[in-house]
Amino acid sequence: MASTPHIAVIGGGSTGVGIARDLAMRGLDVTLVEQGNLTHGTTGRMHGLLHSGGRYAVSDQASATECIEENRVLRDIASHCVEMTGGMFVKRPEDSEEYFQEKLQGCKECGIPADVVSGAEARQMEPHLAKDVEKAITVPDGAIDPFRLVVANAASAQEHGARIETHSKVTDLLVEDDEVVGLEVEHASGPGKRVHGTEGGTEEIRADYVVNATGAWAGRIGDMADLDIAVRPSKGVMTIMNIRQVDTVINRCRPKGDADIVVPHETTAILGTTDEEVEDPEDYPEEQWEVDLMIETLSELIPMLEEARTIRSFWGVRPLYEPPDVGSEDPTDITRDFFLLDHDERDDLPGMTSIVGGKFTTYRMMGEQISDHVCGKFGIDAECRTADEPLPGSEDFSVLRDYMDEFGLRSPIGRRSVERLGSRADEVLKTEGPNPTVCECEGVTRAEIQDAISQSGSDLNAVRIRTRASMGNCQGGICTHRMASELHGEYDEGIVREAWDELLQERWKGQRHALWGEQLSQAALNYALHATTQNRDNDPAGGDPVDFAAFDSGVDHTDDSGTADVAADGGKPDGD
């Protein structure tokens, strides 16, 4: 073609940003749109496991082989997002010896390094393992921060010329002469960085090709062009503990089942998961029994979980897909492999391809294959470089120790800042002014918050996923107002309060299944701080002000005028 093709990518999860980065690095003109924040969907609701492939070594060896290959790639290109914790598949007395041997053999067949250790050796590695664990298989599992990884991919795509639009929902596919030629998008606050209170609008984005990388939402995009994309969403619960009970990924060595993995992640441990098919990726029950199952079952592997403090639970939806002629009834039987659906070949509708299925660990491989596919459509011969060129923050991770020395980072807060920022530490942490800690739980400083605001506008949830601020034990009880105050100066009061409210809502909604024991006390403290001390249940910047004069006026409580109990109710008339 005479001009550079313009590719529209729908979906801001790991697959979408991986595709955007790959295509932009190959010199194509790319626009990515996402209906919420980056990681809004499945990517932001996973347990943070960097797969070794061991979990699929018996049931899906093709996926297992892909996982170990990409595991090695991500350790190199995304080192500031990865913690190589190692992993174990542990066997209890009631677990099958035959399956244990199948797992070990499967790992070897897939090229996954695997060794057998005794129960005593496993407990030397992880002292809190149950005393009756007989033995374990060690594998190179790891923990990976999905938020940091996706943001780094988006930043790299932008550096190579891509346009990234969050809070921009696709409302229609543009189809002309039986060909997809673009998108209609509804921006929540206008193109560019999100600013609360800014009026949005509709935009038509014309494109030479469209890639549908919306995961569990792929069917909804397909419906806009009368395409049948039969994704089978499957929900799974994850429960977050307040500390790391283990420093190694612990898997139960048994065939498919619920509640069989613990992933140490940052300052916490994440328990997972279930696998239950649902109709709607946004509307499904989140039930207490699922959380109870995590704790009760995984306590068989790590007994201290039974009395441990949970801080939050969340649910994610896997975008499972299999060819229609397979017809698996149990979602655990559906392959974790991914599929490219070329709608020209499949549905006689040129101009769009959908990518469905797959796993977080293989996002880069998926991006490479669909980028090859798109380039082939336009006769472009450009090599993929995403497996070789590090992401922003991982360009030279060996400098991490140098930064530790240079900034005198002996404290846990300083170390965590540098670990999060990687090779960007110099750029972010060298500030002229004071750099106090904003979030003590996660050790996040003002410099990191301000760096995230520069990328995110007034969107404090976008700041959260970039920094982990408000994601610790207090769940934002102590730091959300500090985060909001960092917006002051650039944004007016109304915008700051709206952004603050939105962050508070997001922090509260995940706690309802953790409201017992110590976390209930924490929630009560948070409520006292937010609703009373900070007056968040009657914001002076919006709504009717409190009539404080009523406290001094001696209102007659027998009055039936509608203000009868104003003083007793804190100065608020009935019905407000």
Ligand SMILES: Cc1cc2nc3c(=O)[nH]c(=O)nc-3n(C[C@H](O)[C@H](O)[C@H](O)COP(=O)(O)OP(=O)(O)OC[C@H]3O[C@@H](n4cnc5c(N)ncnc54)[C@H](O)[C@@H]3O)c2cc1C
Given for the second form:
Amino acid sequence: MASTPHIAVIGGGSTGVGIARDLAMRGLDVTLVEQGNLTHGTTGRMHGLLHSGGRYAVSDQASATECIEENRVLRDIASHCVEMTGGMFVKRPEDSEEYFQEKLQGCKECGIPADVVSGAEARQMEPHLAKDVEKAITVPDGAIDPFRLVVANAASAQEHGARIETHSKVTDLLVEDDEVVGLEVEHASGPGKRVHGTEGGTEEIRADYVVNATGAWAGRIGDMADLDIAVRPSKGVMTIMNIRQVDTVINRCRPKGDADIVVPHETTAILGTTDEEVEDPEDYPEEQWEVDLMIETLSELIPMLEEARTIRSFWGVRPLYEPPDVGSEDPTDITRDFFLLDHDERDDLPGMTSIVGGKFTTYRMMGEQISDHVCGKFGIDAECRTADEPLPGSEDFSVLRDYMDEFGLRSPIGRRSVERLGSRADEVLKTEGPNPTVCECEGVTRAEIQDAISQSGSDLNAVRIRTRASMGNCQGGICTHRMASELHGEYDEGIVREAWDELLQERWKGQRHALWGEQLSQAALNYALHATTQNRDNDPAGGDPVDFAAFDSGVDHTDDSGTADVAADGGKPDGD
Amino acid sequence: MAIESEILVVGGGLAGLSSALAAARDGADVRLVSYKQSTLRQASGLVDLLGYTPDGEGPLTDPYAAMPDLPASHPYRTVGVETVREAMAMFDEVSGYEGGHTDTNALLPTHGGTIKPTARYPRGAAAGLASDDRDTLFVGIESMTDFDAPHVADHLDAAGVPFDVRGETIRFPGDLRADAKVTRYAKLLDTNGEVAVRGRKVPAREALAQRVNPLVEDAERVGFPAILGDDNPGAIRDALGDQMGVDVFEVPMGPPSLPGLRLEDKLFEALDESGASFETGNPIVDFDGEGHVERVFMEKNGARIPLSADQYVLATGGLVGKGVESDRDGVSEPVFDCHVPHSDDRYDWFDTDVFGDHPFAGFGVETDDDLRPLSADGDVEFDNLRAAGSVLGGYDFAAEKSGSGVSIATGYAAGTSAAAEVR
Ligand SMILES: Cc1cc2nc3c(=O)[nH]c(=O)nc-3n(C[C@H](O)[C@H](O)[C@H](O)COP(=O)(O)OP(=O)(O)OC[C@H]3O[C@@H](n4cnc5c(N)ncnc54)[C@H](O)[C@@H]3O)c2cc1C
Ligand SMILES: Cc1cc2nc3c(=O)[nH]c(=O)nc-3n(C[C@H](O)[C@H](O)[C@H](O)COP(=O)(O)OP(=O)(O)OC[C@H]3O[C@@H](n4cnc5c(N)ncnc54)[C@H](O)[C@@H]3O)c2cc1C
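What I would like now is the form predicted in complex with the ligand, since the data block earlier showed the form predicted on its own; can you produce it?
All chains and molecules follow, beginning with the one already shown.
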């Protein structure tokens, strides 16, 4: 073993990047591999609630306590990813008074600041709440941007020497002498597919220790070494509205149930969710009833949702785990806590630990525990610093001032850019040339797109998740070709076209659960913009060759007599 | 008492304008009412007839030749090829567009870097034809993200265009802000206002030509994004072309589309000259009558104003123009509640591929041979109501490249037929 242990982390979700950052900051050599983009898994498909812990204050107080602790930490180290909206648990007349009191008590017991407000006060804060909401408990819930947070963690890990490989899939675990000694990885990188990171092909990555942080996929990695890791993936739907009907997180105050929370996010509000066990984390039904249920049930809290415009719906799978002896029937009863499965202790296979379960809000704490565990294996006594050192972008609060004049950005675009970039705003937005807006819905400028391209290469979906470009109301109708053009400076037309096609397809995919009303009209407009104005559905580049000479070559106007021109190829006269 | 006319056209897009024009030119007393600006604000301003068959065959050289093989329910089949020709003749007369010298489709460069088949194009786009093999320079504006000239040029090159093509990006003379709207550029060029160039005041057109001139090299024509003026596009193109010694053309762009808006203005002018009256800004919200439309109601400042006519034309557009609406439970036509065929399962309304065969693209009313909407049972809904343009179902204009052509042809047919009834 070299003097510095090399740790391979599998999975580029919040858990994986949290671990990579922590280990790298403690001075270990780290390689993280992710089969898709960063946030490809559950982390890119979650609700974005920075839990106060209120949701677990009655049923799972251990989780609730962890949540409030980490809620405070993240507000500090990840301020540019967090919007402290505040939250409420609202009670309708039919909801149990007894449970309301239990919730209040539970919050107090877990150290979650909680106050009761009247229905009228609640409506003063959130005017669109239903008239018959009786009262509410306020808690410090917030909204958190998972994309920004994960990218910032990965960037920090990289700054501390880690190697981060995206589009690289673990296809096997290397096991020698009954010990895990590394990974076999297939890189999808390389011209034609992707142009960043390592070129395509397979690679054996040898490691002194492997951490399996693949969430709902953990069982698949386990299978590679005949380990049984019984993750119970449970799906949930989230439905995005086109505007923020509320500025506070609204929870329904009742024991458990589907469709009981609305989280404001940037310019949107996201409704959630359901909880249904599924077999396969990559292939499960996305059903209409789930979307309808969101709108109908949550309209009981916020009546205007019934008529509001939905821009898309998406699903995620929770990587739930429970020890084999518990055997819950209902996935909502499975604990939200996380588990370290040391395969040496558990299965007599040294060299690897899996981390399963948990929540996004507690990703840092999970990373800390597993890093302690890994350091313990190597007798390394290094302190965890992730709770104190701000993430890149959150170092300096003073930059959250108005950059409008300084960067020639129009408010509110300037404000939004600065919110997204945090303390990196200076570095990213100070550009030589003009900095026009590329995505109008989300207020994303050229400089931000270029910054994202420099980080993520030719993958426009990766640019999208870093910047939010194409994620607003029009879902890319106006800006997908602009994003492609921004890529063109750096990459060849063919690569750009492929990335553009992928972005178009990805943007379309998520809308299918929102295709009625305004959003169907928007989809029809986008279709016309892309197919009619741009003719992208019959792109001659890459298609059959076109016989240009067979088409109209115009009329000569040089003497303006309107006589037919000889075709420019010297051939055909016009056919009139 | 209701405001009266012989013919009332509801909707002021390409279809409504064509039908009002046709009827007025036949001597009828016509009134057109329209709610908002039409989809011409978003459209490229090119007038497609038929670029691809519903099976995706194409680009077609001769759109007329392919029409008889379209499905029987297609609007071109409803009105017939001869009517399409007549309609286009009327359009050519009032629009000043080019392309009418031949039946053959033209291929024009798009701001997405492809070429598309179209039948009529504004004069300003004419020098850009892709079947013309003169070498071409595209010029983009640094602060305008909608048109990236080097990208467009490389993409066209990959499409195999029969000429050398280059793209260059310039900084627009003067100090328009980074997010200036296309109308700001157009205005500056229309007025030819002075801009500061290295401390000197120079008229905008001259300043632009000076900036592009060193980049022209061997190119014989220069394409700009469609920002070259709203009122005087011809004069601007000529001025730029003269100073650079090349032909100048525009590439249509996304919303707000100046070529689309110019066409709309032109058609409203022609409508005015034809003697028809028109009013925009207020929607028709309701009607009276069973089997026969007695009157419709316009909502204006909270009041409901009745309008009556002998014959009515419904030209309110499709899903984009809001002449067809939907909610989670179904698809409808909101003014007369005409039947719009659709699946009960909203997940059947689209294909999973972004450019798949989307049923929503064909949403709209079904009609008899005289363009009168039919009920679910196949009966004529109202004996004096005809439908035209995107409110019609049964065709996918985006895939076929047939949008404006269908609107003009069915608008013309509905207007002509309505005029015949009142004569
Ligand atoms: C509907 C829903 C809503 C939620 N809302 C919230 C919320 O509001 N707040 C909150 O705190 N938590 C929430 N959660 C929980 C939270 O999202 C997850 O606990 C968390 O994101 C899990 O992160 P992870 O990194 O463990 O897993 P993932 O994000 O799934 O990461 C695992 C990664 O491993 C990769 N991987 C898998 N196999 C391989 C392989 N063979 N090779 C390489 N890479 C591989 C995957 O591509 C994936 O990116 C929600 C969960 C769901 C489902
Ligand atoms: C993005 C885009 C690009 C396009 N590009 C091309 C192209 O390149 N080539 C081509 O040939 N075609 C193109 N088209 C198609 C074409 O421009 C028109 O959209 C099409 O011809 C439909 O015209 P229309 O008159 O039927 O409807 P619309 O243009 O939708 O007009 C309907 C009018 O009716 C009004 N209206 C609606 N409801 C009411 C009411 N209740 N009361 C009163 N008024 C009402 C609306 O406000 C609107 O003014 C494009 C369309 C779009 C959307």
